[in-house]
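Next up is one chain by itself, shown in structure tokens, the form predicted alone.
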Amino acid sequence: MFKIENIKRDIDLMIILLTILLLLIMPLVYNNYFFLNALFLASLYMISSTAWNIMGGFTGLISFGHAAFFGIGAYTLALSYNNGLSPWIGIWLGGAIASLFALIISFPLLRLRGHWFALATIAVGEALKLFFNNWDYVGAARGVELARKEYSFAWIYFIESIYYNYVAVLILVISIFIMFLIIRGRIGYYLQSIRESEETTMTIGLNPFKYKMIAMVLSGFFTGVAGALYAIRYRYIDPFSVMDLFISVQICLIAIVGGVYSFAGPLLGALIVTPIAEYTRALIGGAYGARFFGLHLLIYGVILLILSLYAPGGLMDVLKRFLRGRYR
């Protein structure tokens, strides 16, 4: 059984706990459209940032490639959707096939070593875009839209936006959990022995390419859930809305605001980032955006630099410092 101090000192699960009663409390206080999109962002940044660091934080895979994993999980629920298939079923088999599909570039990939395995991922996330961009059988530019079903929790089809939103933080909790339960056992711990050092790792029997390779097809299928997601939301996809760079960059980024070396660390850097950089494209890129295009990147720049150097080691580093002080 836990006890509250052990809670309080387990700073990773106080976090994980309170961004989900967050995530469960706030549609109902405010209710507005444009908040609860953002919301539904936050949470399904959450999954695929959470699930970027079990490469990036605890294996040292520098990934810039994860929109690959993202858009494929989206167009397996748009398909598997057209086709009949549930829903709740096609979250998951998105997964599924993101998770084969980073099997397979695995054993080319993992080869490389830092920077050249960074490189190396944004050539397999473009030239995914660019193949899903001319493959007619999934709608090549034109995209995929979702077939209209009837309104029903069994469809995921609903008038009201905010029940995305509790949709959304179930599959987080499932997630989360998950990952959690990975992070915390055996192969969280050899993950991080590998990104310390392979060669330590070798001289106590283990397998580092083996490793590194479970890592990559565990964050791909996750990502394909976050893309999963996506889809079902939004209702239509083509390739640079669900493959594009910026949506790799934009995971990597929210876990490193958040924290790469703390497992809670991307849902915190999630929870705050995503509305900011909504809100930011919204009020300023839609007031000033027509006459000073690209102001509101350059304001959350600005913003996101300010964070860097108040919270070089992330967000959760500057928070657990301070909790530690007070329950020391």
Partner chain sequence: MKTILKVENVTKRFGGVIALNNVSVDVYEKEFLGIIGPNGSGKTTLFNVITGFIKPDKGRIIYMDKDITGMPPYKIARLGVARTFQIMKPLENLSVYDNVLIYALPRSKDVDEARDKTEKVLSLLDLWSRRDVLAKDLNAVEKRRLELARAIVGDPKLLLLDEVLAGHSPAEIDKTLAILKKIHESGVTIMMIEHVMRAIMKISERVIVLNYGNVIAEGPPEKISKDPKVIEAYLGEGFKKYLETNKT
Second form
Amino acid sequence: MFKIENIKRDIDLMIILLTILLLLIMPLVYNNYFFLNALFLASLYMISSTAWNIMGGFTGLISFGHAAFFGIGAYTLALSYNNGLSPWIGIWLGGAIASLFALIISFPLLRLRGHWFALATIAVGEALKLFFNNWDYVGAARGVELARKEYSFAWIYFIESIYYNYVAVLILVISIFIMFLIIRGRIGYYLQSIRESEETTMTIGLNPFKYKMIAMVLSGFFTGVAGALYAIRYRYIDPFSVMDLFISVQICLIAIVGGVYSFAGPLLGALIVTPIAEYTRALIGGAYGARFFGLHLLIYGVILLILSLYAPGGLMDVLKRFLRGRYR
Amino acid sequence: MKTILKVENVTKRFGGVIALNNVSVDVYEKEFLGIIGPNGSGKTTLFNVITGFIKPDKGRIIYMDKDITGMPPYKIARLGVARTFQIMKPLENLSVYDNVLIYALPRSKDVDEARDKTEKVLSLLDLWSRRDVLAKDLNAVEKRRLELARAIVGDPKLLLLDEVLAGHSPAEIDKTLAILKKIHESGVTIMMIEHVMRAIMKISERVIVLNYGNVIAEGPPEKISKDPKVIEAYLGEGFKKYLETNKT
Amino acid sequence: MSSEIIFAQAIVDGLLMGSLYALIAIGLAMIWGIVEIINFAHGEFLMIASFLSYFLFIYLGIDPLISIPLAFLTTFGLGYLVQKGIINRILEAPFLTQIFATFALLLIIRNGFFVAFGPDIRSVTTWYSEATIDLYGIKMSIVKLFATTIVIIATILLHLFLTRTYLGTAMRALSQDKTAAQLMGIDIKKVYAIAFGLGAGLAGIGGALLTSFYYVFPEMGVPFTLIAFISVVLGGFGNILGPAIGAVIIGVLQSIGALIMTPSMKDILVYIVFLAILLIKPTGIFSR
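I have the form predicted alone already, so could you send the form predicted in complex with the partner chain?
Let us now look at the entire complex, which starts with that chain.
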């Protein structure tokens, strides 16, 4: 799979490698706090939107509740960090707890199909947010602040924000490659088969429920990892910053805009959408007051509408049409 | 001869309609069994009951001495029972290649082995040149071939074919029949529902006839084509009388 | 006040509010059942109508109740155009695409209003805003009584439309069997556009009614969309009565819930109930 001639023919792998290269080089080229922040968020969304895509794009399970996994990852890291656990373990623990939650909710939710599944995920996400907002152990509405440690790599605590970018890239590389290998292996094919037809999938001798559950657990895991990264970087979380419906929306929007039928679609989406969002939010919003807070969402809406009418496969679709002939 | 599949006294009702009425069928190992009958006679329901998509109200399905009645479809498929659908269900937004590959995977030790099997089957079914086309963009005959390719790539022991010849021209029928013959000769037991009488009479070793959910005749093709009950079922009472009056 | 009175008061309040929910839910159910599209932007049509009647009151002094027909026509027209210009073009697309089209619409309308009018919460005070009728100690707000009356009239008119007119019959046929309807010679896309228009228009009437006793702001549609979804899931979308009954039940439960629970507990409970209904009710589970 990783021979040079294969990579050249594989557009997904090309985009993955180029994206990683870009994330490694850009912070050195343009070391500006605001830009670094946008890149950091882009890395987060690359992980979580790729994870969303395992469910939404490959399996056909549309979720509007990924903020639940994101938030659980963030809270797990924050609480374990404050209790003295190394964040290098905490990040993956965040993923593990999120995937456990995914496993638990998969039993009732996977009985639902299509529209109903999507609606139920909204309810799960919002209910969990409100629950955390009232749960004293996790600080309720006050949220959790990460304890001060000495500035060090071991505690992922830095004065200069550029280091956070490289931590994010490291976690991104690990996460993306694990997900890539899974999606390109037999499980990835089975998930796509389920998306196209559960009935047909059963004739191969596969239990669709089992594989949908695997999709949810994987998706939950890496979304949780992304949430943990958020917590380690911003060092303060509350239910409305890590569990809001807006996070779910952002995660799936990026996947949709980038393209849900290809593995690298969400990477492309995050690379283009996050900076646009951050700049419109901070620059225009800052200059013209609170009402422009909605502007980036308005822009999302317009992009989304245009894409759903003309390129349902997202930017990857556009790119593939552009490169037709050179890639399979 | 050893039986591979026994359908024992199976009854299935849909509301007030009896789709299968106390049907018993024995299928022998490595035989080619044709199943014919007018529309609505219960042929596809029989396939659905055997493959687990429908639970019978009464009766049992014994496959290789094992009771598989009421087992979910995916478990039955794992035992080596493959089928095609009358209403085709390809994975529309995946390529022909991926469609077949997915079926090859569960019975391969890794993706590479599955790729080898896929390539062999695609060549056998004359679909190799169309491997990168999305399944939804195939024409009707190619879609039937794809169904067949997916059914055989998992090396089934028992293969249930539901109207794989629909939409074929006479020349294409001969081509597909030749492929089916090859598959059969490789040791696969085949049950085939078909409306193209010429084809089923040519390829089957034995034929059973269903009408209104009952097995009304059974035997070698040459006997079946002369059976008055069969002629009646297909052409109605009037035609039988016409035949009889003309005979005398 | 005795506890019986408080309880009775809660039920009356719930019934009045529930009837308003019913109107919105019927609109959602029409779009869901006939066009087979989940309209995430449903509450946004309500919000548009509410803004319209707010501005008509502020600048032209037109009473919100008078502006109801205009609110209906505006949202009907918008809904019609949305179906004609967007949804009709993606009827055959995967449901992911369809979901995202109405979701895009939500983002555009809600944030368009946000950008245009800001996050401010507006409200209208009319001579009848605070007026109540006292019935055996139970207070009934006049404006909510008005609203309920209008809801009942609108529902009856809709029922007559669906059962007595050719177009209405075509809609019902379409929701039952698309192929058969096509064979009957029904112009599907046009009927869809009118159905979406009507659904949006009903939300519009709801929005105009809300103006005189609720707050007007870009995100005001959110709770109403949620309640409409719950009502439709609860009552089904095969006819008018199902979602209406669902909505009234939700209205009463909400009102009683407010008596015995803290607001945050009440909000969590709404989602839990929603999930429970989704999981228990089989009609929701196997469609599509």
